[in-house]
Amino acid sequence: MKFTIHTYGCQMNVRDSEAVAALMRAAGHEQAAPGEDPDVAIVNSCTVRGRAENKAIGKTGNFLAEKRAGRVKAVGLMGCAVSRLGADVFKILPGLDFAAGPRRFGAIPMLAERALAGGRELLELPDPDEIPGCMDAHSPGGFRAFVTVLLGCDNRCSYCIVPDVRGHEYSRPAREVAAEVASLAANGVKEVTLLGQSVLRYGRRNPAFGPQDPPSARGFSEPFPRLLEMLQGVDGLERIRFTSGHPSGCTPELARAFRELPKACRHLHLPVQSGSDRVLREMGRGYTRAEYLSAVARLRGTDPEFAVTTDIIVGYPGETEADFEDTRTLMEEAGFDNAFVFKYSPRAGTRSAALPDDVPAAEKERRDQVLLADQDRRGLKRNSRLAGTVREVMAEGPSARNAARWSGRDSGNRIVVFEPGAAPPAPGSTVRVKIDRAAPQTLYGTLAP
């Protein structure tokens, strides 16, 4: 059987798709080459926004058209849209062969084989709290890897459907995570990114460490810093990243972990969504403006160059001009290294969907553009301070815009473009780059001795 997987959505979906591909290969199947007709086409769906879900449904419909034309034998849908739509997915997509929610991706090889054997209308909807038994399946090769450490989410933000489709939080045992990372490092992985919808809640809902686990050598008592300490000792691993964060997890102990653990990269994606205390309360974010800024100060206290990136929503129901200005001033005070700005759109099934979507589309667009322009100015200012410094950069390969140059990332996850020299470095190797100039989201330099 030859298969293809088309993925929409977040890094957790990317990771789930990678696991499915590894499981399919382990079952004796082969990934179709680009442009080659597969026997089985699988779409991994996102439902966090209606547009994302529509794209996944549309792509699945395209594969179903290819099935009717005889170019594809079976089509499946996986991921969050399956959890949201339930059995209706087969009404929306007539001819769909199988579907699996985000915690049932381990069943996909079996479902695909059944579909090719003539099975139809087979729906495997998960218990939203089911724990996949194949979390450590990875595709070979590459120097970076995603590792899921926390499934689900219990935060219940007013605009977000993720808790409904991904279930309650579950923290994988620390020993299991460490074994997975050690296996990856033994196979050439230099950098791992630990994934969770709110990753700093690791170990809060269920224990991640047991009595059989040794105590922290550095005296960490919180589960996530203990996990970072455990991974610090993995031979061959050079960098540890994690996403996404929440201010409640930016504790003094986490800050100490950043200071004491050299492999912990000096960057955190810390969504704020709004700078207005009133809007934050409406959103159910669980912190105030002042608490968020204190979290940023705590992180930057470990290293003035510590990079903080964020997410912002503009045009949330009832957001006034004063609320928007509060967001602008918070972003300035926080001094974000980068920001991803989203225009609010109601999502069926969330609390905020019952509120009037009263900020006009044109005003949402204006606020979006204002914040993006602010961030370009801010990003250029922060990056310009790094001119003349030497960065430790993990080389990735030729730059997407200019194949004569190479690119990589520093510890702060900043993109660094550099001249590779006569003998380009191997992907995954660490090089020293002297920064010559800066742009709002990119640093440019030359190899340093």
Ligand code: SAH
Second form
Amino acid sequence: MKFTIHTYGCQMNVRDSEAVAALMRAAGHEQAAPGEDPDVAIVNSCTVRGRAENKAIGKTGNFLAEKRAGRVKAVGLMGCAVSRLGADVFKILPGLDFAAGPRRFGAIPMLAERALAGGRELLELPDPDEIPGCMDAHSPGGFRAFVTVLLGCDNRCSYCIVPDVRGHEYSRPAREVAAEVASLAANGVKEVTLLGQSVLRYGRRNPAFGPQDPPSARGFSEPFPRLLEMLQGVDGLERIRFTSGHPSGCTPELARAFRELPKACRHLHLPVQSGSDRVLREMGRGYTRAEYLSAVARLRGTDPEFAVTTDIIVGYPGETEADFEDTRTLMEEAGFDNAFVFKYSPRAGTRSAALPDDVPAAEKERRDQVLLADQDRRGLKRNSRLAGTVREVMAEGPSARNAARWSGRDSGNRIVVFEPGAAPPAPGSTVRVKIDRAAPQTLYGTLAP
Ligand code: SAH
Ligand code: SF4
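Alongside the form predicted on its own that was just displayed, please also present the structure of the form predicted in complex with the ligand.
Zooming out: every chain and molecule, the one shown earlier first.
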């Protein structure tokens, strides 16, 4: 059969979709070409905010209309919205053939086959401790890959639905992760991004290393730095990234890992959510503003150009103008290299959903715009300091805006656009680029000898 997968949400969903595509191909199926009608259309959904869920449900509705018009034979939904809605997905989406929650994506080839054979309303809901057996399925090609190392989340921040839909925290054994990364590298992958909701909690709820694993050569006692050290040894691999971080994981040992492991990229996505201690306490984030800022200082202590990016929620219940100003000043003090701002969206069943959603939509919008404008100025200022320097850039390919130029990323995950010269570099190769000019989210330069 021919299939398509349409993905919403975070990198973990992108990774799950890639695994499903690999499993489908292994079962003898084929991805539909762009513009070609698939036999089976699959939507991978997000539910972290109401709007994200609505988009995925809307897209599934469009595929169901295609099905009624006879262009698609079966439609399936996977991902976080399936966990949240359970069997109700079949009421919300009449005609839907199958649905599988986030930790059950391994069942999708079987569900798709049964749906084509005439099955309907096939539902696979995982239990919150389930461990998928096919975590290492990858689609070939490309020089970058995502590797999920930590499933689920046990933090229970007041606003967040993720623990309800992605289940309990589980760390994959380090040897399994290392074998997966080694096999990716043997197939041409040069950069991996290790994924986990709170990835620095790797190996905390369940052990990731066993007695068979060799001790850390650098004497790391914490599991995450130890994992990084293990991956530093993978031949052919050049860069290791990971996301998302939490200040409690920004330990002296993690800083030492950044200093001593050249493959560890100088960037961490460290969601702060708010700069107000009162709001942080209400959210149950487990750190104060001062603790967050000292985590940032520790990271930048390893390299002054270490990039720190973040997520912010504006309009949390009861967020006052003073709380918002605290967020603005925190963002300035932290000197973020980039920031994603989200408007608070109540999610049924979370602790904060019981509080009145009392910041008006127009005010959430205003706070969003203020933070984005601040960040643009800050991003420009921070990037401008790099003008005149030479950055090591992993070349990706022609730039999306202007195909005559190429784009790539530096170790800090900054986008670098450059003139490729007479012989364009191979995608995935590392080039040296002299930075001529900066924009809030981009550096521009020319190839350096
Ligand atoms: N595990 C990550 C975040 C995962 S969700 C972490 O804790 O760092 C991605 C982002 O969505 C969060 O960082 C937060 O900024 C945002 N988010 C989560 N729930 C939200 C909600 N109910 N309303 C608005 N934004 C939300
Ligand atoms: Fe949600 Fe908090 Fe877990 Fe992140 S750490 S997924 S925000 S509960």
